[in-house]
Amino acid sequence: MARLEVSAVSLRFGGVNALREVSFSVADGELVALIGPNGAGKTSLLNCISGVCRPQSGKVLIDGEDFTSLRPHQRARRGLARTFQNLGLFKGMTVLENLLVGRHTHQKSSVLAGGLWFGRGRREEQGQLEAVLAIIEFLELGDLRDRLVGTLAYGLQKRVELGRALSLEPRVLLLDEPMAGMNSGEKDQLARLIIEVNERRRTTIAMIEHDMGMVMNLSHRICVLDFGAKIADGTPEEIRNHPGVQAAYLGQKAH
């Protein structure tokens, strides 16, 4: 069973068709990359696999549970999180404040028993922020932990927005854009890093990415959007070779 399934998943604009009946799977531990020009549809796809969207058919799963129907707080408590291409940051917030937000899915103590801080409330906040802590640690950002994140450089500010999505501790963790904006030692730092979480946290991930370089050299495997449709999917060396994704990029027609 694959972790990720999105099977014949179409979007409708008015008439517009931004996704025709596209399916690719994600496998438990694996990085997957979806690419395509511009207006291929990558956006609109992770909109209907995070619930910004819902598609006019198809079904999103998750370890074999459909999420189709459920809303984005609801997806996000059975373990879905999501980045975005534009920060969403709380930007007069620490970075530390930014990561405990995203601890919300795991909070079972009542409002009072936070508030008062005793019992059970004292203890489940303290292992939040231990948690927090942790991968406040492990995206290299403890110096800072404390900094307000409008003040931090865009680069540390998309690891921050990696952590406060790496807080739900998700089964699923979709990348929107991730190295968009970066220099080259942005990247790299971002790239070392996505790596880790796939492969230390074995968190399963869904990737946009428009970096060539970067996507042949994280992606297990790559899936390929042109105008809504899926166009290729298969491993880096493949997607590099096929004729059909050559033509999309260049604006040919395939032989």
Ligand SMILES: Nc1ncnc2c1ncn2[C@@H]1O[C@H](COP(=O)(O)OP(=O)(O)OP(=O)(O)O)[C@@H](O)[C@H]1O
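Rigid core: the largest C-alpha set superposing within 1.5 Å between the two forms. Keep in mind the model is a prediction, meaning the values are calculated, not measured. Numbering follows the first chain given and starts at 1. What changes on going to the form predicted together with the ligand:
Put the two forms on the same core and the Cα of residue 184 is off by less than 2 Å between these two forms. Positional change of residue 171 between these two forms stays under 2 Å at the C-alpha, relative to the superposed core. After superposition on the rigid core, displacement of the C-alpha of residue 144 between these two forms amounts to 2 Å or more.
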Second form
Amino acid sequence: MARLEVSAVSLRFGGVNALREVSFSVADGELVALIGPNGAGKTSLLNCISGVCRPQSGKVLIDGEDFTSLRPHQRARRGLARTFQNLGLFKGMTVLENLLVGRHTHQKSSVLAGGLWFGRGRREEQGQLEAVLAIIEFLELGDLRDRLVGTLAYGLQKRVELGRALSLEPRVLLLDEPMAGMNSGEKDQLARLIIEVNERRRTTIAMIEHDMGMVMNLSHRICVLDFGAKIADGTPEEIRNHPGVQAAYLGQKAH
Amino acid sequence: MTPPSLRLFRTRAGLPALMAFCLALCSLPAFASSYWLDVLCRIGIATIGAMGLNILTGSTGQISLGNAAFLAVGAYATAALAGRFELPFVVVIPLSGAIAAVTGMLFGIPSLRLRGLYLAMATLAAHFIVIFIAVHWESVTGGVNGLAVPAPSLFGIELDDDRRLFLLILPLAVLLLLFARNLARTRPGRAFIAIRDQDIAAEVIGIDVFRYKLISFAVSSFYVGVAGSLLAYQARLISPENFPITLAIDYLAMIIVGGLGSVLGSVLGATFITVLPEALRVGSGSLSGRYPAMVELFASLKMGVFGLTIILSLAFQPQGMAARWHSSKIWRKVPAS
Ligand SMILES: Nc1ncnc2c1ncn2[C@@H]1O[C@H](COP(=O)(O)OP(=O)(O)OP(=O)(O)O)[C@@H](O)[C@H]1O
Ligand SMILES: [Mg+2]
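For comparison with the form predicted alone, produce the structure of the form predicted together with the ligand.
In what comes next, the whole complex appears, and the chain from above leads the way.
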């Protein structure tokens, strides 16, 4: 059974067919890249998986469990995390606090336990702090720990958002253009971190990325969308030589 | 070492400063005039109410014009529980807060669908519904004539003047402020801010946004209800006139001038907005004494100066008084732990 299974998902916005019967699956421990020209429906697909959008038809399953009608927070509680193309950070919080929000589903403290602080509230907070500090160190964000995220450079904010998703300790991690706006040094660094998450933590990853070099190097498998439909799915080698894919990209360049 | 954002106080000087400040406040009733004691009590009450509104509007980002209504709910609950059922204040105050919390949660339901100005309109409707009930449900609320509230008592000692009442209000305010600060540095408070900053990302990271919006309304209204309860105990006679819509706007002014989402800001804002009219009254009073022909002019000037002061404070410290305080040079000289 696939870890993540998307079957025949269709999503329309008025007259726009953002997704047409897209099926796609990711095996446990796999790192799959989603590519396609602008407006192909890649983000829409992640939105359907994470529950931000409700598809008109089709199903989303994780480890065989039907997620299709779950609300986004219920999916998170079951181990699904994602990042956003245009950043979804909590600007009024520090780096550390953003990552702590990622621990929300691992905590139980209610208003009373939190507000009274002594006892369970405090013990729980300290446990979470350790978990999050480990991730901050892993992402080399230590120096920025207490900075408000809004004051950080774009590439760093992207890394913080990855950290917040990792704090959830997801079974499935969805990344929407994690390298956008980065220079090649930053991209290499992030690629190394993504590989480590995938290999060492055995986290299953589906990643949208435009940098073809990175996609070819990082992913085990590549899935190509064009005009809301899946046009190819295979190893980097197969995709490189796929005539339909070349046409889709060339077609876009001609615009 | 605990990161600053997770500490109870930003600096090591915070706790001793708070204790010294409270001690100083405790000694005030010994020599303050009854006029300033009344103001002091009202500052304490306003601080609790502003803290409540700040949790909802400052931290969670849900604009509410319903806080005068929730004050009224707390006040009428106190009048009924203490007057009719003769319950002691240790029961009445939390119970009044709880009744206001439930009311707040009900009126918070529209927030699941509405945002910004639309939510402000919905909470405004809540205000008029509550006041309508207060005016027309005469058997319980006393209608426009209002209700008398007995003095709170403790072991047979009646807290029947501001001097004694203040010694109830002060510790209550301190406890509620500490609770709010603890909330801000733990899971529920982070969920509130996450909803304010990015509600979709909040939901995707596992926060039940609907649930936490309602929790925020409940916690906020609890605070405001406690403030209403104390207001009833202080006023001893409450009627719908005690809860005009302008009171709700005063509270919004407090948190905006003081600092959105900030505990210290709630204190500073509540103090500023409560003291300003008093200072203007004292000022215009002494001027009218000297120029009796211009009494009316000074009365209308007061409103203008009130508005102008708020506008100026927003123009020069848009982040609120608390931010100004934290960034002031004097404060930086105190060694951060
Ligand atoms: N909320 C929305 N309302 C209306 N139309 C939408 C919405 N979201 C996406 N679309 C449309 O759906 C189509 C697919 O958009 P989507 O964002 O999924 O593309 P994408 O592959 O992520 O593109 P990009 O590479 O530019 O990020 C586009 O035509 C877009 O205009
Ligand atoms: Mg996209």
